[in-house]
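Encoded as structure tokens, the following chain is the form predicted alone, with no partner shown.
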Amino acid sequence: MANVRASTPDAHLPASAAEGSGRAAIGVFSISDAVGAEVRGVDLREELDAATIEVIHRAWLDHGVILFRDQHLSAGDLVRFSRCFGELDLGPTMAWQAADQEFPEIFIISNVMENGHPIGFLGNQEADWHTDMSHTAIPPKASTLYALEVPADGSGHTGFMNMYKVYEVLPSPLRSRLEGLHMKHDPAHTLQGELRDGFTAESFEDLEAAEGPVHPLVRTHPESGRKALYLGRERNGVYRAARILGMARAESDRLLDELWCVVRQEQYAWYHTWRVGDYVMWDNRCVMHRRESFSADLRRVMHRTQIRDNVAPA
């Protein structure tokens, strides 16, 4: 199937439903055949009971991405709800972000400038397909975004890709070839190819010899037991963001090119058009995502949290 550019959850039957204590039924509506579900009947400002959290957790595991529309969350609400699914990690360091802010767990994604300084990270440029924080030893299991301001023209879509299905669509001989392979991921560069503090570009020309975390090319989800292709990122500027261990660089590049070619067909992708009040949480262990660019003249402000995992990819 082709990728899905807009969500039409009203056209899908509820994937599941449950009664919260004293609450109306929660509806879980499939957004696309590729990935994602909309959860309805929940106000994330409320203290949710265990049964409601379990329905949400199951929807997240089953669909990879869950969407809540028309939320009105304070920073405290966002942190409290995110913690229902695990301890929170701090986002990537921003040198200009106040160290004493009330909720340091919130990472601001924005292109807005105030008094000549950015209030957030990532600007308005494209962010290519990637898995969050794959350059760390234990990447977060989930990432969340809450929309405070979005471009008036609807641009700045976020795409999500089901990496279970990408793995399963690979030819059987190729899947067999991937078993047992591991990749070293580059911790030196950002998604945009900028060098992080404390690293030199020259030391990462040979990624196999450099420092960096090693993750399996095919990981098994610790909760679902399903296998997903785990690529991390394709490139950081001119450098490969990962290299398969035990292969010459040319052989590693050829295999990765073959896999990224499948990713770029976007056969199992869905693109979300943001509205103010949208809250989205995705499973970093089986979903990749990207963001389309948008005009620098349009404001976009998102609050992000990331939920800590307690096991390394395996």
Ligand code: SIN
Given for the second form:
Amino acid sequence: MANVRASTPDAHLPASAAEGSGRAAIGVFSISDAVGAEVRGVDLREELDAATIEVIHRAWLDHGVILFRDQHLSAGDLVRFSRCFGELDLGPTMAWQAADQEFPEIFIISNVMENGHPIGFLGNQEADWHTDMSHTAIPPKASTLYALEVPADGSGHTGFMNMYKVYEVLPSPLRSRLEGLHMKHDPAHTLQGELRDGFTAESFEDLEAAEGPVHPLVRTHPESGRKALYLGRERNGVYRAARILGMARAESDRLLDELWCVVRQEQYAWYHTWRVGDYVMWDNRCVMHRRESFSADLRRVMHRTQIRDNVAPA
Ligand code: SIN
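Let me have the form predicted in complex with the ligand next, following on from the form predicted alone.
Shown next: the complete complex, the earlier chain at its head.
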């Protein structure tokens, strides 16, 4: 049985569980008023019992983002722990990568170059606010990131935003306007505006005709039952991001701009300053994230997994 202690009066945590087993206690400590908690007292290399996994699962559901410090995870540990919460997506492979990678579930996020090739994705640029894989029919329920190398100056923060709270803070007439609205998301472009395999520059020109997954603008979280604003990514010059069905383009753009304006205020955001050994897992159904740019001269290497959902946003 897990030992449990919490900084906040989390009713789900059995207070008596902290006594008696001799193991270090698990603590769940809220990190900010916006989103996030640090989970202490767990070594993720260990075989964790069902009670411990349940405490971690609960903390993730309640806080949207959970952080574990000072971990020492091999790629195998990362995959094994991530699998405690569901099946994993396979990471994208780069053309120059060996096809026989031992852990194809790991996505490498890095600016490091080896033999003239980047070892991972995203380079050192900013990645703007987004939800992972909203251009797919069933986006992952969780994404996780483990820090192997981080810039010594602390740059390259990752921001997380609580989309339950962003939805709740909207003026009620605006919330009412969103009821029942759905958006078609652009599957053709990456966050950086690059074309994905199989698409051409014209692929999302005609928004009516284009193929793309349709998701509600406000989704109800399948586990918490709470409503969250679900924007995917912001429309910009290249990335069309989304179009609200049943609206003329200009009207859709206006409404989306209004919602993104609220996002940009970052009222419910928290930024994490990475240390080597940090492991973060976020709920992709109610949290958006962004990554700040950092100097190309500094090394940053992260291993990431994505945990599949089994229901489409609804
Ligand atoms: C991402 O998943 O968008 C990247 C996050 C990061 O590199 O911190």
